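The form predicted on its own is given below as one chain in structure tokens.
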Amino acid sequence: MQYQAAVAWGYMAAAMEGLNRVERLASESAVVVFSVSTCCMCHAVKRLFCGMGVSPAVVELDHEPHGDDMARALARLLGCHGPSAVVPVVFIGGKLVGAMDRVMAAHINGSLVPLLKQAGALWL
């Protein structure tokens, strides 16, 4: 009972710093792109950034330490359950925007560009 306990605890632990690691990294820059290397749909997101003159900063989960604890956070503020990869997630001006779906979805629907001028991420 008290090896379940310490493992709980371990494992809620290791969440909380997950969490802790993005909610910082999220906040130091105007747009934040949580990503793996060799994800297509990351490196589409990210051209699409370069592409309107806006430089995210990538991190690169599979490069980072601790990318497995920040990749369970970021699936539990999206709300995903289980193993699967949840990347791209972006954030702008410190919030959560998303996943590939949000982030296409506010670039076609023109909600895009204001939320990246409004973190100072755009100028134009």
Given for the second form:
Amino acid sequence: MQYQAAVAWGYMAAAMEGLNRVERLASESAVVVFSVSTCCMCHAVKRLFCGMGVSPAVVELDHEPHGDDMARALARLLGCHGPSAVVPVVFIGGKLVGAMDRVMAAHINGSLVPLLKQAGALWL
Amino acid sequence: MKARDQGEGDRNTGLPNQLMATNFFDQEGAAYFGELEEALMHGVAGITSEQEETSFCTSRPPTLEIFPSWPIRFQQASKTEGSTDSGSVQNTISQMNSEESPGSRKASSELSGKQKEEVASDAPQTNQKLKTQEKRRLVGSTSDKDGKELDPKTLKRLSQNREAAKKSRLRKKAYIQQLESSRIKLTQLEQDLQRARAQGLFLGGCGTDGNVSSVFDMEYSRWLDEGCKNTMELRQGLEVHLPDADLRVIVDKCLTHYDELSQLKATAAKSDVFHIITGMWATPAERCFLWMGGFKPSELLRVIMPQLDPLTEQQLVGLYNLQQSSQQAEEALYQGLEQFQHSLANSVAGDSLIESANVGNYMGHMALAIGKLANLEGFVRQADNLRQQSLHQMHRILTIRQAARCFLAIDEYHSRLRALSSLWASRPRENLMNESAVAVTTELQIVQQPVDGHFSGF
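What I would like now is the form predicted in complex with its partner chain, since the data block earlier showed the form predicted on its own; can you produce it?
Zooming out: every chain and molecule, the one shown earlier first.
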């Protein structure tokens, strides 16, 4: 009984740790991209920002301590439980924008650039 | 005509001779055609002894409804004529067959076509004629309704008509049987299709290509047909200057239509991404312009924009920005895809392409490569997403009439690409042969020239 509680507490602690780290890192820079070094879609989103003249802060989950916890926290934030990878996940101005499709949609409908300017990541 | 074989009675249900004798008029169809014959023979001599025999009216159970489309007529016929069951039908058929001659066969085939038309149109008249025939029968005369005698020529024509009627009944029966079996086959095929579709989703990356891709191809051709209808509606709506509210409905339908294609492609890509991304579902000319399994948004915009005039300053800016952001997004996706290709190539190449690698290594690298292939689906999905977002943004920037013209232009452009493909596919081949012949002759000339004068110095 105590053991089960301890295990459950262990999970919760890890989850909270992951979420805390995510939130802390997300608010450290204007644009934060959570990525995996081998992920091609993450490469695409990085190129997108670079092409716009924005240099995002990249967090490579496979190189970070507690990377798995952060990945799980991100999955919970996005509400996805499928086998597909959770990354890339983009935060602008400390707020969650979303995965690749959200970022693309925001760029096409013209809401991404104002968001970047507001966060101070883009000057024009 | 009067020969009635007792031997045919193997299919006989045991009716007495007299009842068999009434067979000619006792069948639903025969009775019906009998009425037509009356109409055709208006003014001709009266009925023969056969019709005398039919004066014996018995109440008989209604015949099997082989042709359920004629319920009223033949029920009435069965009541008045006393129709038989299928056994006597076949009996009559064999009797009629025995009396056939080449001449009557020709005549009956000519008549059957006419009779079919008459059958279709004579429904109300028949009921009246049934009553007259009933009256006549009760009287028991050998004449038609006008009280005239029927001569042998008329009798022959009567029998020919009956033969034609019988033949058309048989054909109809065969056709219905064919329809029934086709229907069963169709339901079986649909079940197979459902099963295959379900299987396709489970098999995932290593799916049965033939199954899933052909399913998508069918769905895509259906999607194209729907698209044609939408295009026509758009064109009509613009021509008649529909009010904006109505036009909006059509434009929204078009937008939804494109959303559907994204959905179809996403589902198909789960099982067979190569089929989608290599554009095997598209025509050759479309494939030439293929970008990540579909059209390139910025390129389409570049083609369409000049044809959308007049545009306001604000709209021009909006469309220009759309083109810019599309290009940036496309570039980003393309670079992501490039990195994917680098990574996949590395996996396939492995450590040693030259030295024969051991099986373990080989399979390991292959497994790695297959794992990476799953990412391809993500790129197709993002590309489709980009296409969708671009179309929606165009819809937001433009007015309803402009949006209608925009979608019309997009549909027309793609259908012209498809037309180009079929024109190209059906181009005359002899042109190719002439071209190659010309090339050969010019080569010969070039070879000859040095001999002639250029290199006389040698």
